[in-house]
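Next up is one chain by itself, shown in structure tokens, the form predicted on its own.
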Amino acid sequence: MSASNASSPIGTSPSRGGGLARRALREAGIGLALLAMVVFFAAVAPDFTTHENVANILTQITINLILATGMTFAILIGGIDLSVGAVMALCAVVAGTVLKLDSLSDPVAIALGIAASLAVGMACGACNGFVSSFWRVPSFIVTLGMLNVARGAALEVTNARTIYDFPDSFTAFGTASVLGVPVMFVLALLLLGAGWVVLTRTVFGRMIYAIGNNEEAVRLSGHRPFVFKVLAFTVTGLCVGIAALVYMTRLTIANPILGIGFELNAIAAVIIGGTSLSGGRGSLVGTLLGAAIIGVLANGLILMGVTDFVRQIITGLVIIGAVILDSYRARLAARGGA
């Protein structure tokens, strides 16, 4: 690897123009889908442009937006984490039992508990990296295993029960708004923001995108992979730690069986953000849009009165077709054309 190159993330730079440029390009493509999905529902549901449903969509899509902010991590590496709904319970019910002890003040409960939250996530994340990394094990295999760990923890510390009736402190959080805008939501957005900041402003960002085009250059240039990859799924699992408690705000409720199917949501806001499942090539501006697009897909099916069963057809058809474009955009890349 060229030293040009061993300092910028092959092909994929924002430093370069012609990536910037064909980034960009289909980041606003994914733009006017959003865009022409919001138009023809706010064309066949009058109720679809309300503020109240406009925030109701902003709350809707701030889990599945925090979840896939972490995602879009692990998959630019070319990795996957399918633990992130289980690992999500783990992290609630664990946050819940520490702001149900007696003993704490409220204050010293919440924050207490926010760190346990965060604590229980990233170390989850850390030994799907660590277990992937070091043994080279597909992150598929690892992250289904620990899907199961997390699962069954959850259940093990909780005793199937769910925990409720959280400090008024806490829960407040899920129900505020400034000027309109769901709290959590902005909280989704810094945390997006911050994201984006570290993979195009840092050499941490710039390793994770090279280490997505080709692992094996980055190794023979002086870099350890090994470490990055790890760091990637620690930052998933942070962000699987604060989508708990964002869940918890909301729901004011921590119970061991949430999350089942989260990881699916997530996974699919960051393929139709044009995220390649290969690795190396993605953003989190798309990611963002991407989390929009399901989350109006969803909202607007509802207002339509489609129902549960048509409605997880219709999702399922977008995914397959993001995954088809995504293989599409691959093979004009290989070409030399992306």
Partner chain sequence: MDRRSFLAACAAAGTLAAAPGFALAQGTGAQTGRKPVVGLVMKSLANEFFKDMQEGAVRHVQERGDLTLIPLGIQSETDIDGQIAAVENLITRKVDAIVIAPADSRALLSPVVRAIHAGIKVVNIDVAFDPASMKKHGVDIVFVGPDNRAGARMSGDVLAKALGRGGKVVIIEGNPGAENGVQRKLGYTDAISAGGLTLVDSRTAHWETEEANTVFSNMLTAHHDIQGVMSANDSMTLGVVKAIDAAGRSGQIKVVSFDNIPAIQPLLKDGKVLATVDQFGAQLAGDGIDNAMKEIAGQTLTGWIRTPLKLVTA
Second form
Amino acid sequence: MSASNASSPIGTSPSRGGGLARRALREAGIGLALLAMVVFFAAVAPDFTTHENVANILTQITINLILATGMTFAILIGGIDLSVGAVMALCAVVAGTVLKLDSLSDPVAIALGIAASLAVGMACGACNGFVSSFWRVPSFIVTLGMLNVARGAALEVTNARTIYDFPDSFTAFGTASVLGVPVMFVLALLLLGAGWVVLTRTVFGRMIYAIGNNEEAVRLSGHRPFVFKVLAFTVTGLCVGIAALVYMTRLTIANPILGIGFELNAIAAVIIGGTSLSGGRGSLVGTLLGAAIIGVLANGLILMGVTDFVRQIITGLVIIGAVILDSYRARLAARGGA
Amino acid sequence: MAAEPILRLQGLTKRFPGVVALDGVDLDFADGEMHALAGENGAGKSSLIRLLAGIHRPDAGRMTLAGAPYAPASPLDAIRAGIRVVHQEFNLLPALSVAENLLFERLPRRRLGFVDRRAMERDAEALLARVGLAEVSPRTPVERLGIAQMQLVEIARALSSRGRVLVLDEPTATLTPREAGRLFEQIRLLKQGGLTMVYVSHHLAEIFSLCDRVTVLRNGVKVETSRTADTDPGALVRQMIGRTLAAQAPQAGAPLGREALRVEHLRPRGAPPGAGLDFSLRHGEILGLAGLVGAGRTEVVRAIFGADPIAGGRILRDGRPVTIRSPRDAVRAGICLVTENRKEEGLVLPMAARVNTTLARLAQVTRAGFVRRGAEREATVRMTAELAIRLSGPEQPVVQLSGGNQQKVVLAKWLFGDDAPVLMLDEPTRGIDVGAKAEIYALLGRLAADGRAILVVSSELPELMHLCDRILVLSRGRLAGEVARAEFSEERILSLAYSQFMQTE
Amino acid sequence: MDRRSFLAACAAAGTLAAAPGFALAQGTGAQTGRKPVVGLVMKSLANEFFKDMQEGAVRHVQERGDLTLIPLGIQSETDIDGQIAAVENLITRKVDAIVIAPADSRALLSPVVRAIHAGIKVVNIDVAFDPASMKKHGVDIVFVGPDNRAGARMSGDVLAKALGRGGKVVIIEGNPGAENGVQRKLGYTDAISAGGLTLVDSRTAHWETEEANTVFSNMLTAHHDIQGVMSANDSMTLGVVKAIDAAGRSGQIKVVSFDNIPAIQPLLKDGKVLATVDQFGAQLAGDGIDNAMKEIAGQTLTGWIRTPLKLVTA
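Can you switch from the form predicted on its own and show the form predicted together with the partner chain instead?
Time for the whole complex; same chain goes first.
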């Protein structure tokens, strides 16, 4: 009732402020939490704010940030991808195998290696999306299956061996930096920015949010949610392929057991960033903040000298806290509070 | 009925936002009688049952059970007081055994809280015997029973606690005639045992063969209570409709154009075999689709729209056959559907009005895969003005809008882009206040005058009679007849709607 | 990698071949029947070390030619249930002996005791069963394996010598709760106290390269004056060395390690890693099988048969 007489019929001002302010507010909360954390660690751990440590943190969150960017697509459309860690290992070992081909010159091997990683990631992602939406199986189950398939394939490819000794021109990116900022982090930020544009400005992004909120309404408006779901998971896979390359340049190895549990960190970043696990609500800005919170927490607690076990407990509590916060936001949204 | 009634309702009133569901109903149920409730969809039968069952509480009036005030605050209260309701939908737990389902609320316990299985099965057998299910083992999982058996288990469960009044809400809705026959036998036995029963059914034949008295409700008001021996189905139908509404002045509407949509032998999923539907709809025409709840109206429009797969038939658009396997195909063929549940199926509630307005015609405001927000806002502002939608701005989430304004956004979704020559609407005014209703009626009139072909499904006969040029009546999935505007009368339409129920089975 | 394994990689990526899981690889002479049958219960074959060990065992059995081997692996390092199922499977198949690398030094004991009662000879390799638990069950199973603690001590001593007394070091631990990880940490602390080093911090990186990289960079920030690192396996050492490189302190911080996997060789050569320890995993299962054959032949073995360890330096 209150809604209908909230204001006069349209025409006065295309008020875009309302929506933006509301969205900004949602992320402001997470940003404040991050800021508080940074201030706290800066106060108790003197080394926290050194340039080296900041660069360290940026390097350390890069892989998770890239994975979480892809994960945001899967979660926003109402799914989830548990296979990212395992697929990342598969991407890495396939790319690593290509890189080690003696018959190729370095530049060719690098180009093919990059292409292989991206292709494997996208193929696995498309497969996840296709199976889960074509047969209407929860993506939770499908990607759990993919996790095993990809991990097994990675072990099969390498016979459980570590691949190492890549061309220097390839691994040089891992430690390179511009103006003191790690190049790989800049790459992750660019990726995130591109993702943000896709989600907020394109038809694809529009469909992701709409399907995440109400797939049936989208279908009954004459669209094919199937296509967009496959695409969304393919984007997730693409990000995994990129993350695998970042891993390889940074650690100069590729082994089939890398990335175990990375999916959980990526999901945690997305959720802490305020994206709803049930889909349709959230943003990549939140994901960036979420990944930063996880990275800062891990770094700061070690700097403070907190033991491993306590560190794990605190990280868990932060995730639970974020989800509780999200439920409050959801309730506010349901009440239509602007 | 000289004896003191076992259950007495006095001035019972229940209001829901925008609707008075029950308006000062006085009703007595005599001890041991079988009393039928009859009335159209929305007449107030369900509301009355919900009050009896303790699901809702009355806004005014009181109930008296065996001389004592009866004001259940919860379904559990109702059960404790001895009023048991068998609802239309089963409340059984399919994986559990018959015995567990029957005695779920009061499982016999041994010390330490263990269930006494032997006592439970013994009690269950006794209950099953009372409803004529002695052949069913109490250990059978409920999911392995047939529908009729489930219905009887529901009744047996209602009998498990000492009940004084048993309410049966459309117990035969899902049964075959043979199953229904078996159920009636058991109901008669229960009646002979002296149980008071309230019986709700669309099947007039059932009412006349089983019940002692029948009360007709209309628009929340009691019309009359009569002994079934003293009345007949025709009289009952007249009471349900009430005074024959003066036929509405026919719409000025433009002369009808050529055929826009033709449906041949259409069988929605789950339609009875041989019940193919044939009809056509012309440009400029408003065609109504009437029928009782469950008659298959929604299934028809969903089938045409490709929302559900069809079992057979073909569809022609402007004379050309079209293949429609999904809503996407339908939209491409210029057929749109305003669905029954706008919240679940029509809108993306948490998202902005702008997003919802352009949802079906996104291509109109995009360039190279990018959404042109400016154009989108402009379009929303234009559609908002055109349909007089009350909105704070294009960014307002539609969840915040009233029902009427939400429905207008759904209409805007299809009308934006001007590409909806065939518009189907399923219960377009459900849950909408009177003002918005009138606006939607006027809008549909304008759209028809512009040459659109419009198909309206509605449970409200006055609505259809007001809007339509013609009304098709469905009864149990079959086309029972067609009524032209000149012949419009609720009586005629309702008797067609009941036609498949009148035949004795 | 050569062209053949590249093709295998493509095939595997294309068909997404299933995980190896319960491999029932079989050597020669499966049908001979009269030869004694020995079951080999391994840990996760996803781990390079155990993969090598199993392949070594299969080769060894081919060379001996006088027994039939049934090798069984499990999905992950901590898949205790999988190992219990494997032991039970072997009891049912009435093998003559079981050689087992237990995933847990206590939980696996009861199925193994059941095997002993069924008349099956049991030889324990890699990680020793807990002596107290064995006493409680009234068994004394022979253990054939390296002394992880002594090995770590050897590696740690190299670092102690290089740094001199008062050198500041950190330990990167394996999985908390993994017996070999615990033993290696003990060996490192032995070396620290013997060499008069100062232990600044000790944290787990769960055997994982990336985690070691992250954890160690953060330790380095917290403790600028770290001079040496003792890492519980080579995979983690790879991450530690990259962190040192990234911090621009190559050559200033010295690292010792354990396992001697191929990927560590270039780092040894460059001097980025001072030492690692080879426990000859490929031969370990073979040694276990040899001892199992002795038991089948009637010998009774108890206690700890130490297998060789070798300190590997540049």
